[in-house]
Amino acid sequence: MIARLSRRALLGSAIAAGAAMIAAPAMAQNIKIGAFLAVTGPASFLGDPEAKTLKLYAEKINSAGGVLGRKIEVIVYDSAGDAKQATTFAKRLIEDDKVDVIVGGSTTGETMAVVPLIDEARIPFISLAGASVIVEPVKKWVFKMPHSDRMAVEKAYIDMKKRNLSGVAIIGGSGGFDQSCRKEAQALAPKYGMKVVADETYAPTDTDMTTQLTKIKNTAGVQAIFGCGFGSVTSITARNYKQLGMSTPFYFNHGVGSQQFIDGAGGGAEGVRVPVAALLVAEQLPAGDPQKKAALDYGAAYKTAYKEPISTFGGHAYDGLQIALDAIKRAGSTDKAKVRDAIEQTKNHVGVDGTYNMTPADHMGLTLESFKLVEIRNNTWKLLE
């Protein structure tokens, strides 16, 4: 099977079936899973593990016989986190590659940019991005894997309340995910007895957040800080926080669920609290936790294959691929309407992000209980609850 190359020669090639395909010309056509991911660029810490995960599990599934007697072919394009490129690649996946399902969209901006194409093409799309707006209101052909930004805010506010903290400062970027998170933090504050007393924004290209953090430091009534964002700018924010000698309890949303955040912060992430998927603390989960085995198995497979730490973002791709293939199995075909319906009927699917129960009114299917609150201690994740 000839591999398909992305414009940036992503991972050397798209992911195709192995040599067995050459020896079996009579086999049914491959099941094609398309993806556009931020493998390079500012959001590469999202897209790189996502692409690697899709490659790894396509190979694993094919070596075990495929799905419905067919091999899995994953075609990945590197969008570099750019919405315009995402649109171009989504169109190519639909019209030229003729994929059966799309599992991708590392960022909210990319995801939302392609929704009109998805609706027009009537193709199942499982996004790997975090903002609530992706599935609220429900979009017939669109689903998402990660917990939402709203859930991240709720998890943080619940913990702040337990610590008798009520005056909140928000700091985040100007991108789609950051702004969606900011709106959720503002809107949910009264419900949890919080008051937003400061709100600072930075540009995605900023390399120093000292000015914004100094304003927060000098604002009366700030008892906790909540960071909205992802990527290297979040590490810079944590690093500047440390440099300013700040001690105000600091929380971030789940967009920092990667060892790269901790390493990039230069010690500034110590003590930061973050809601994350169970994957990051799989070894610390109690024996009876339904996610423990799935998370441990994925973590072991990924670290063996790539010799690098796992991140929640690779986990999103794992869950997305598994849910897509499970739906294809239950549909008994790659008929797009049948697969869409099967995804929407997903019940009790245990993934590394949580146990998914989707409905026509809920195209994410996760609950707050599957979100784990952790604190960064000694440069790693410590489960708090």
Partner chain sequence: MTKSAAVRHAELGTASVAEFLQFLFSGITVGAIYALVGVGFAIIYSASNVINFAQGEFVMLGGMATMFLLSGGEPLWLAALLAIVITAAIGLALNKFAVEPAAHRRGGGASVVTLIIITIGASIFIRGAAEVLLGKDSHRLPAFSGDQPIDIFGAKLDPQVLWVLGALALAVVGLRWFFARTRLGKAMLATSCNRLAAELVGIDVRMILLASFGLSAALGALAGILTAPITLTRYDIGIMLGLKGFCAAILGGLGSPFGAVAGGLLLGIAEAMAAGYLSSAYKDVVAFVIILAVLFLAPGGLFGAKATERV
Second form
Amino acid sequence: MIARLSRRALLGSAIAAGAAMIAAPAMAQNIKIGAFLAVTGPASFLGDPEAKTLKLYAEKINSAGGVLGRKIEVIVYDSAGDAKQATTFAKRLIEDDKVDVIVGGSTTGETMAVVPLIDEARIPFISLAGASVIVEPVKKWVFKMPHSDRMAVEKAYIDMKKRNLSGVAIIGGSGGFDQSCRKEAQALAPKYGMKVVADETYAPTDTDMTTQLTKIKNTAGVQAIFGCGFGSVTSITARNYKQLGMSTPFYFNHGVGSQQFIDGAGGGAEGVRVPVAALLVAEQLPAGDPQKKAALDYGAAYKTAYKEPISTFGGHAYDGLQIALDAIKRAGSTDKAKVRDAIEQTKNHVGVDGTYNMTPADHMGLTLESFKLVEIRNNTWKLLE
Amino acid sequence: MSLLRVEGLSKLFGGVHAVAELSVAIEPGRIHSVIGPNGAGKTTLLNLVTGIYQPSQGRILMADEDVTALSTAARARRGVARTFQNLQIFFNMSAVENVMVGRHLHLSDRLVPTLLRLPSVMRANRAAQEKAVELMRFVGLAAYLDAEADAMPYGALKRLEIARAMASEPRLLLLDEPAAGLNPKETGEIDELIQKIARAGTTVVLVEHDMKLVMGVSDHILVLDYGRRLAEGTAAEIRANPDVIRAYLGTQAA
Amino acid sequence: MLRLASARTGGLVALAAIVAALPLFFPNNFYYDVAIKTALNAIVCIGLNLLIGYAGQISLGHAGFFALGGYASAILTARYGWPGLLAMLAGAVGVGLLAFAIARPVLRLRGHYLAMATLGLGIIVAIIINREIAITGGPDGMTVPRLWVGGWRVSGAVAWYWVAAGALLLAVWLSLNLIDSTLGRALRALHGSEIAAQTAGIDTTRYKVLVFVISAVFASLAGSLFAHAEGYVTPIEAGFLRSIEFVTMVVLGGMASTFGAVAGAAILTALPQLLTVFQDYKHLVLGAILIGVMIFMPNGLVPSVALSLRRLRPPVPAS
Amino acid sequence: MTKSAAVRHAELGTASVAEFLQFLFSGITVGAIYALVGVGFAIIYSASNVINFAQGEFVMLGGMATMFLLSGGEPLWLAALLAIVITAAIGLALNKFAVEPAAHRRGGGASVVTLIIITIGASIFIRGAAEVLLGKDSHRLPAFSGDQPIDIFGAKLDPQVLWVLGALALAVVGLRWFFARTRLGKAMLATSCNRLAAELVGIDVRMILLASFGLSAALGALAGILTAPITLTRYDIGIMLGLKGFCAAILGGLGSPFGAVAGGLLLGIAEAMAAGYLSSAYKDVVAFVIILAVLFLAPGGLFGAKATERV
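Can you return the structure of this protein in the form predicted in complex with its partner chain rather than the form predicted alone?
Let us now look at the entire complex, which starts with that chain.
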């Protein structure tokens, strides 16, 4: 059966691919938004909600009449978080699909790998990845949406300082997201009067972190633990933390901002503090908070469409899309240089991640205020501020 | 001076002597045969001589030089070639290429000229090919000059191994059951071939079960039983030797 | 032999013609990008095919050599200001020496144990590249400066296409030369029967080491070119999934066939681009294609196609 | 502050014992998982000389299918049982529709490398199917006997690990019985020793191959179910588990299920000890260096048979 299936699939793929290549430049008046995202692979928990969000809002916006009287068309390719595939897909978006703006790059590695291409092609690019290195130093055509890992570290350190905790143990994975966060945690420690007294690493595919946590537990002077990471491995870390009966205040970076983290930890996440985008705690925001409505609306729309809990990562894609379209509206065209300038001039744009104020020197445009510190209580997020 | 001499040679497999305290001398220019019942240690002896096995005890000398510690390839360089009871054909090559591999020791294999395909390499290649074709005709494989090895019948493959072994221009050629699995006509042809090889000056050691073949071609016969020398001599002497008769017939009669 | 020689030249000429004509069909730079990646993967596969297809020794760690070449170029040019070609050469020599050093103990192993050992070595390389952030940039990778050849800055898809295509043709030529030689026959012989090869006077260990080093150097050079062409290199290039991808290319295209290695690389490099039409089902389809090809063409694409072509032609009477 | 040196020393001593035990438990936890996966590799290799790179996918399927059935309202035991049956059926199908057609083609079967690529294709296919049908989220199955850790000399053991170890012991005993006492088991051993001879004495080699895929798929699914409360499960967890299981099987010596168990535990404990006493960042390097060292000393793995060639 598989044999027959594969023969037909081969034929089908050849025909379909041929058709796709021929039928490329048909509808010129659509506004084309290109995206390469880690829809599958180890970072799929980032790329999957991002892709879903882009598709959902493309439909919504089109049924509301589109932008500048033109329909928008979202083209998403799955990079699997692999830089080599990302560069090919970025090239395809630019050269073959002739998109007007690129939103995407779920991970820092794939984002940075396409930056040389973006520079050459002179096309506005809004990254959905976390590391500060993406916009520092500023690159003319490159913007990014999520709060940087540096902000997550700052948020956590400020809270630790409030609680008079100064000895920090870092535990994190060996992946790019984790390492970037770890680097910031090391670098920012002196500024906030913190001292990193332990630093433990695990592989992203590890299944038991009790060894690393035991070492932290037995290190003198550890007053708080800061976790850098994302995915199921963070759940296992929290679960092992509980298994070892540890009570040291535990912080995580914003990579754990999804219900999966809490569920996977089997109660181990209780009491863990996490800086997250306001999206996760939209209901708890005070009525006057400008983000509240945007976050609630997005959350409701996503849940209705996909019947699954929201994550903050989908929110980055939402903001990226909105900022790109807003800039196209203000530019009055899809002229790449004009759109780029308009993105750079984004002012008081209320997104689910916060209020964006871009400048030529700041291609992220978020401040610490839009980042919320939450604690996990009764298996859900509790806003602390 | 013996071409090959083994002294006090023993090989143990898990406590069992496959070859036990064997001392034999092979004189140049003759056809020697090694016979004996199954499990007598004939193939083990060939494996020891070619260095595929390391002996448990004893020495192997070639032209009075101790080669016991040398690798198989190093012994080949000293003029030993062989064929195999279980065919060891390079099935991933053509018949001609199989024989060309046999020329290995006579060809240069320097990397840079090879990679750049310098004229010298191409000349050597052509010469090796011509020699291989000549050898294939010599062993009676003229019909298979264009064949892939994996498309040839069993009998032809036996000859191909002989051609490959001859390609190295050995001083000593070890043939491990060249007639096994062949019909009487083919066996007769092998008989002629062995004599042709010996006439051309190569010393032959023949391990064989086919008594008609052995008795017909051998100048000298060694009989092994349980890894030990049972008898040695000319065909007539062996035929008349009571120990040999007992070893062969006795086991069958019992 | 005559037939073989003509197939050899004919194949090379045909490949050169394809390479020269392809740009006529490329509507834009994206196609060049896929072609460049195909060519560079093919170079790795040609080297790997010498090892796996001809010498019969498996390696599940060649991505390690590829990445080492890439990172040698990246680090020496970006951090130490070396000229690109010199860095590439240094990388190749370094990788060659490394391969030489590990080849003897590793190649004593056989079959799956050899696969395990090479897999382990590749993974060790990947982990070290991943962890030594100060030198390699860590998991996020590092930027690689453009390649200068003499006074020419190799930049842009078209330029890189010709560089990669030239390198590919050179690799094919070298590989074909190697195979049809004493050396190449020795390699194939040790695959066919190691004992018979030794009996023919072939020092099998020496040849295993030699072919391992050659294939590692091929991978290293391709890695260097890749780093410069992309302008960026990440540790994923060293990962074991990449190594398995290379082996899959070789087997799919056809073991013991230089053109098979090229075909395998071309198909598996282009396939992800073609499979985007299946969207969520792309992995399903990719898996099915792999299974299907291997069932119906167990010797790989090129040898199977060549065989059926030969069967179509009337047999040549033996002279 | 004024504690005597002796007391402090004693405290340090018990602390380091507890620490060592904790590392050991950690090692056993992951090692037992590797071992269970490794056994699956060993069984198929025994029967067919094929390394089944889809073995990790069986483990994933066990966990994911159980999760899916649980969410459909089945009780845990039933969900687990069904998941094992489903996975075994998929294992049989993999053999029937992908491996067998290639292995038994007219004019000689496919080479071992070809069969390996087929199993790689199958793993991509199964993973792709799971991605589409079951989604990309990670899931945790409830622990079988609660989350309350067991305290042993100050070190904490996850009770779920006892389930894994129990299954491992049962698998070892069961397989030993299977190979020594049952017709099918003996036939499998005979096939692995000499395929041709087995065929000549009337053993249906195709049947053996089929049985080995079914058995190792079922065992893989069991591993996936038992470990999902510890490792969580996800559509792509099979890649890592497959890799580590392969390492375990090789380290122990291919074709020996008991070797795979030893290899898995050794690998897990080596990783934990390396992370604990050397460097957690380089623990995997240490583990692979150990594997390489073992292979250099014992080229057929720890319990592998030495292969000799007859000429």
